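As C-alpha cells, one chain now follows by itself in the form predicted alone.
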Amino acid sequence: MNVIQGSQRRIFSGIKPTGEPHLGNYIGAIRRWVDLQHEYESFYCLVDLHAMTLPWDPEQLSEETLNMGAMLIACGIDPDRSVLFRQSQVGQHAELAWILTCIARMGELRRMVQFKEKSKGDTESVRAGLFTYPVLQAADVLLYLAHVVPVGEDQRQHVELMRDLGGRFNKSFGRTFVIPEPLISSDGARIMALDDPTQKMSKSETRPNASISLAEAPESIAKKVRSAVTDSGREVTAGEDKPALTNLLTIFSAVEGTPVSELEATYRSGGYAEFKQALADALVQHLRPIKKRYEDLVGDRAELERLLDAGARRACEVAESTMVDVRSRVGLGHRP
C-alpha cells in the first residue's frame, strides 16, 4: 500500500472553473480552504473535465480555467503550501476514474440526486458524463490519499460514493486506498441569492442581481446590495420567519468577523438603509484586495500558467505513485 509520508493529514478538494467565482463560493468554500491549508497538506484542484459535463466552448473553458486559479490565489490559496493544479493536466485522474467505473455499479449512480436534479427526468439523452462524473470525483480524492474533504451538505451523497468505491476496491484487491472522511461546516456554508434569500447563490444562475462577483466593481457591489430583497417589516434581524435578512446578516459576519447576534444589535433600529450601506462598505473593504491581486495575476499570463503548471507536477508525482501500486493490484503492467 502506498504510504503517505510525514504525519500530516492530506485533505483534497476541487473546483469547476466556469462561471464568475463569486462570494457564496468565497464563504461557503474558499476561504475555508485557505484556512485548511495551514493545517494538512492540502490539494486544491480546478476541474476542468467535470466541466466537460455539460457543453463547453474550449477557449472559454482555457480562459476560465485560468482565472479560476488567480482567483483561489489572490484570495489567499498559497501555491508554495498547497499543491493548486489543473485536473486535465494529471492524466491519473481519468486513468483511475475507469477503473472505478468498472466496478461502480449502475444503480448507486442512478441514485445520485444532483444526476436527478440535473437531467429532469430526461435520462435517455443526458449526456453519459453527467450520469458517470461522481466516479471521476471520486477518483479525484483517492487518487490522493486524502483522508478529509470539506464539501457542502449538498455533496455528501458524493463522499459517500467515493468512500464505497474505495472500500470495495480495498477488499476486492487489498487495502490501497484512504477512506475519506467529509468535512462539512454549517457556518455560512450557504449563502442565498440576494434576489431570492430561498435559493443558494450560484454560478450558473444568469440573474444579474442574484450574486456578487469576486471581482466586481465596487460601485456594482454598492448597487446590488442597496436592491438586495429584504423582509418584512424595519428591524435588522435574524430568523426562520426574515430569511433575507438572515442571509444578508450572515454576509457581513462572515467578512466583518463580527458575530450576528452584535451585527443585530448596531442595526437593529436603524432601518434597511443604513444597513445596507454599511453591509456595502465592508464587503468593498474586504474584496478590494482581492481584486487587484487577481487583476495582477491575469495580467501576467505566464507567471500564472508556471504556478499551475509547477503544481501539476507535484500533483502527478503523488498521482502516480498511487497508480503504480493500483496498476499492480488489478493486473495491468507498468509503465515503460
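Got the form predicted alone; any chance of the form predicted in complex with ligand TYM too?
Just this one chain is shown here; partners and other molecules are left out.
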C-alpha cells in the first residue's frame, strides 16, 4: 500500500517547455512555487510530453526543455529542495496516463475548454494528443499522491478532471490516489495580454506586444509597457470597467509586493505615462536578477542535464512506488 509517510504535504505542478515563459506564468504559477517549496515536499515538472500536442521540432523541444529548467532555477526553484525534472524521463507518467485513458470518458474530455480553444472547432483533423492530454496531466499529479496543485486559473478545469479520474479509480479499484486540491491565488491567477486585456497572456501567442518574457531586455520591457493598451478615462484605477488598468496594476502589485489599493493611491492622478514608466522600472528591477541568473545557468548544458537527471531519479522512486500499487490493483501484476 502506497501511503505518504510523515506529515509533510506534497505539491505537484508543471510547465510546458514551449516558447519563452512570460509574466503570466511567473505571476500565476512560478513565483508561488518558489514560496511553496519551503512549506511542501515539491515536485516541479518540465512537461515535454505535453509539448508534443502541437507540431514540434525535435531539436527545439530538447533545447527549450533545458532552457525552461534553467529559467525555473533562475526564478528561485532550488533543485536541492524541490524535485525538478523532465516528464519524459519518468516513464510512469505515460504508463499511468494510458490506464487513466481507459477509465476517462469521451464526453468529459470534449468539455475541456483548452481543447475547444486549441482545436478551433476542427475536431476531425486535430491531433488526438490534444484531446487526451488532460489525462496525462491527471497522471502527472496522481502519480505523486500530491495534495495540492498550484496553477493559474486556466488550469482549474484540468484539476477538476484529475479529481474526477482519481476518485473514479479509487472507487473501482480501492483507495489508491490522493484527491488533489487546486491552489489558485486570488490575485494574478489570470494575467491578460498587454495589447488585448480580453485575452490571457499566452506562450502560443505570437503578437509581439502581447506578452513580456522573463528574459526580456530592459529596453524591450519599457517599450512593451509604453505600448500596452489602457482604458478610457484618465485615472489609474482598477475595476470591472477597466480591464487593461486592472491587469497592469495586478502585474505591478505582484512584482512590487504592494497592494493594488496603495498603487492606486500613489498613481491615481499622475496620468498613464507616469504610471507606465513606474511599472516598467519596477519590472526591469524585478526581472534583472532573474535574467542574469538565467544567462549564467543556461550556457552550462552539462550541469543542467546533471541536475534534471538527478531530479528524474528522485521522481522515479515515488512514481514507481505508486505504479507498483496501481499495477497490482488493475490486474497487471509485477514487472519482471
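Nothing here was measured: the structure is a model prediction, and the numbers come from that model. Positions refer to the first chain, counted from 1. In this text, rigid core is short for the largest set of C-alphas that superpose within 1.5 Å between two forms.
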key: Core-superposed comparison between the two forms, Ala217 Cα displacement 2 Å or beyond   = no
key: Core-aligned C-alpha movement of Pro208 between the two forms, 2 Å or more   = no
